[in-house]
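Heads up, the chain below is alone and in the form predicted on its own; it's given as structure tokens.
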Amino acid sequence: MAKLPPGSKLPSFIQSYHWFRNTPSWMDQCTAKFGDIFTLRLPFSPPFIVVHNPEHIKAIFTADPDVLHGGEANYLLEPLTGKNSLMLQDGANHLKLRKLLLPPFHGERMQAYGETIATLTEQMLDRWQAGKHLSVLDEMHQLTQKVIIKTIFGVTESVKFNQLDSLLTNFSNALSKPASGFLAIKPSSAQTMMAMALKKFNVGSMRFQPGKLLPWYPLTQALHELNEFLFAEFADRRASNTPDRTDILSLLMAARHDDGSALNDWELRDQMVTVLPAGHETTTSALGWVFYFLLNNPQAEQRVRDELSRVTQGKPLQISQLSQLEYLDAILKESLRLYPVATGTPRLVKQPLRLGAYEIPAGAMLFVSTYLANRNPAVFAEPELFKPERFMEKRYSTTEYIPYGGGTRRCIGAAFAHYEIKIIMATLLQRVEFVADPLVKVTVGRRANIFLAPSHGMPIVIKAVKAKAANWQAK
């Protein structure tokens, strides 16, 4: 039995330029010369193997959690979201954890949300204008942004919004620096060694703080900053007693662990910064996909205005009305299918492990791609085309279709997000036309050093805003 899959024997720091710069087309290349399951040899790296096949991926997202871990495969992010971060669990401290967690971010509870998010998107779209040149992912950054302070921070008095705000600008501008892009960069003796930089001088602690010759030093100050804020705001929570407040971070404070006992201020703080560029820039990555692909496809976009003028009949849209905008849901699964604004998840190789002819050995590093598996021609016919009607004609399994990752690592913010996206461009597609810029050329891009999107910040002229009819109805 073979030991490992076949692999590029391009110099391993080669291959990392390619992955780290290139990703989709090195994956395309990979997967046309050695098929649904290769390896990668990144500099002082273990062997780092690429799956799309779905069995495959039904054996790792269901394998034993003592077997992959998930959990210390994102060790790298430690210094940014802490050690109590969902994303750095495994095992049973991991179940327990997203138990606790998952509640608030579905259900009746997730679609309360549903006026704020559409009042905030009225709210920018007062502010376009004809002519405009805009970037959709700036504009879509502001939004989210401001959706997450009042449904996930849940602070509306303004004196805290603009601070809040503030803070999480700072924080999203200094994520993106190319200093801080080593947290986006899988294991390498190189990066440990930041990584443990890093810990030393406790990026998470409001003591220390390094010097600002340290490249990284914005993002630990914005860190620093954002930590004194989301501590006096655990203080002032729990200080005025408000047990009917319905955001996401009063939930998670009024969560219980099995032994009774609430989140510390640190477990609190770690999830709450995992939020961000989990729950912020994916979904701000995955709006400005689905404007490129309605943008390159006419048909669509027709398409989509014209569901939503017969089921709303010329009336500001309800959120019972949500589930009948079944081609927006479509594009919108379509889009992320083609560009996942994550590339893939995964996981540490705690024993050995068969995938088909192959024996993992442990220590080696187990990549889902969710980019490869959502354009796998096997699956999916004419996988390079845009095609909505797919998801209107055929349900795919979760191992076929998985722009959020899968098992009980699956994204735990994916309804939100999706519910979010529906809700945006469905307000956005009642009262705006667009166009492409036309002196722009638009390619795949990166946001946060990590998630795939549009490049320039996807640009758009706005051709007409019209005029809001009325307020969200929540019925």
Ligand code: HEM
Given for the second form:
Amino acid sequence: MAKLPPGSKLPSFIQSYHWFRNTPSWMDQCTAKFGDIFTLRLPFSPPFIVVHNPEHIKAIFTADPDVLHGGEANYLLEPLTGKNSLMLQDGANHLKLRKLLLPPFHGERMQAYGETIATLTEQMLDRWQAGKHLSVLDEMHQLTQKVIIKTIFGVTESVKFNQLDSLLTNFSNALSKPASGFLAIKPSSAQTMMAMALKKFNVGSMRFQPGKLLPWYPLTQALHELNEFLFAEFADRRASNTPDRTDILSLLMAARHDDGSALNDWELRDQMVTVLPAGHETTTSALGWVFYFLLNNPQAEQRVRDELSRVTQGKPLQISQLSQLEYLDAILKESLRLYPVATGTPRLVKQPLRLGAYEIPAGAMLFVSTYLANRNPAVFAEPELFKPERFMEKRYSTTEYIPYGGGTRRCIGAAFAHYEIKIIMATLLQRVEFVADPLVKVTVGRRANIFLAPSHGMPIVIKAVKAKAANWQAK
Ligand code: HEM
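Next up, the form predicted in complex with protoporphyrin IX containing FE (HEM) in place of the form predicted on its own?
Then the entire complex follows, led off by the chain already shown.
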């Protein structure tokens, strides 16, 4: 039985150029040539097998956690998130941590965030004016970062809030610089530590700091400052003893290991540095896609505005009405179908795994392509077209429509992201009319940071902004 599926014979550095430069079109080309399972060769990587057939996806998402390791497959994240991050765990450790982190993202806990999300959105809109040129990605980045700090992290006190807000902004800016990629090449934090040590190495009166010359210096510096803030916050919370808090950090601080010990500072820090960026870089790009598709589909924009008027009768939207906004929901799902933000999710093969005609050997990397799965013509009629209605007519299975990955590693923030994006869009569409910026041609298919996003920051021009109608009522 064949072990590795066919794939491009191009040198690995050329394949990796296509992979990072223009993932969607490279995926499309490989699919056209090799079918629904193919092997890429990327530098510093084991054979990289891309899959998108629902049967293969099912086999992967339901595989025994000893056979496929999603945590080990994410090793490139370690210099940023640290080794304790949920994203880097496998087996029992992974399940235990997931159980701890999940509750604030679901049910009543999550519902309680609605008012905060709407208020922060209203505050953003109060700054918007007719005639202004805006970058949707910049605006949404600021907004969703504030949302995550207030809701998930539970920082509401204004001085601390502003401090964390600016630290996270520095972190994101540093992360978006191409040089930060150097940090990810090495699968250990040794590089980070070396950079930090060099940074502190001042020579004589010139105060020469060779560490500053390292290309990844801004990122290590931003991480260092963020860590210092977090460690101070852990100490403050331990001292203040407020058992009624329900944000993630408080829950993690109250959690205990099997031996009764609490999570130490580094364990806490690693989860926070995982959830803070994962929780808003993704939603930012998703919001960028919603704008992109609304602007390119005026009928869909009109229909969603009509739906909002019908449901709210021109009054401020109530949280209980959110579930009636079916077309808005379908627009979000369809945007994430066509451009799923994260192009896929990896699993490292620990024991041989049968996928169709192939016996995938231990040591290979599997990559479930969300982008290709969500465009599978056997599942989605006219897959290239933006047709939100398809989600109102049919339910797709968890191996057919997979923007949030799947199995025991499915995104823990999926429900939260959906809820947040719908509140932001509903609040915004009630007050704002916008058009595409005529001076900029937006292109698709490139990454912003590590995620797929429309180009040029998704520019728009504001046509009109209505005053805030009345206070949001969370019911
Ligand atoms: C539109 C928004 C989002 C998209 C498209 C998205 C997508 C994904 C994907 C594809 C995965 C990998 C799943 C897998 O390996 O099978 C993932 C994992 C994860 N996401 Fe999200 N995500 C989004 C929003 C969020 C939010 C809002 C948070 C937190 C506040 C979050 C936190 C996480 C975490 C912690 C994991 C790791 C889960 C694990 O390993 O068990 N994500 N996400």
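The term rigid core refers to the maximal set of C-alpha atoms that superpose within 1.5 Å between the two forms. No experiment lies behind these values; they were computed from the predicted model shown. Residue numbers count along the first chain shown, from 1.
Engineer: Would you tell me if residue 168 moves between these two forms by 2 Å or more at its C-alpha, with the rigid core held superposed?
Structural biologist: No, its C-alpha moves less than 2 Å.
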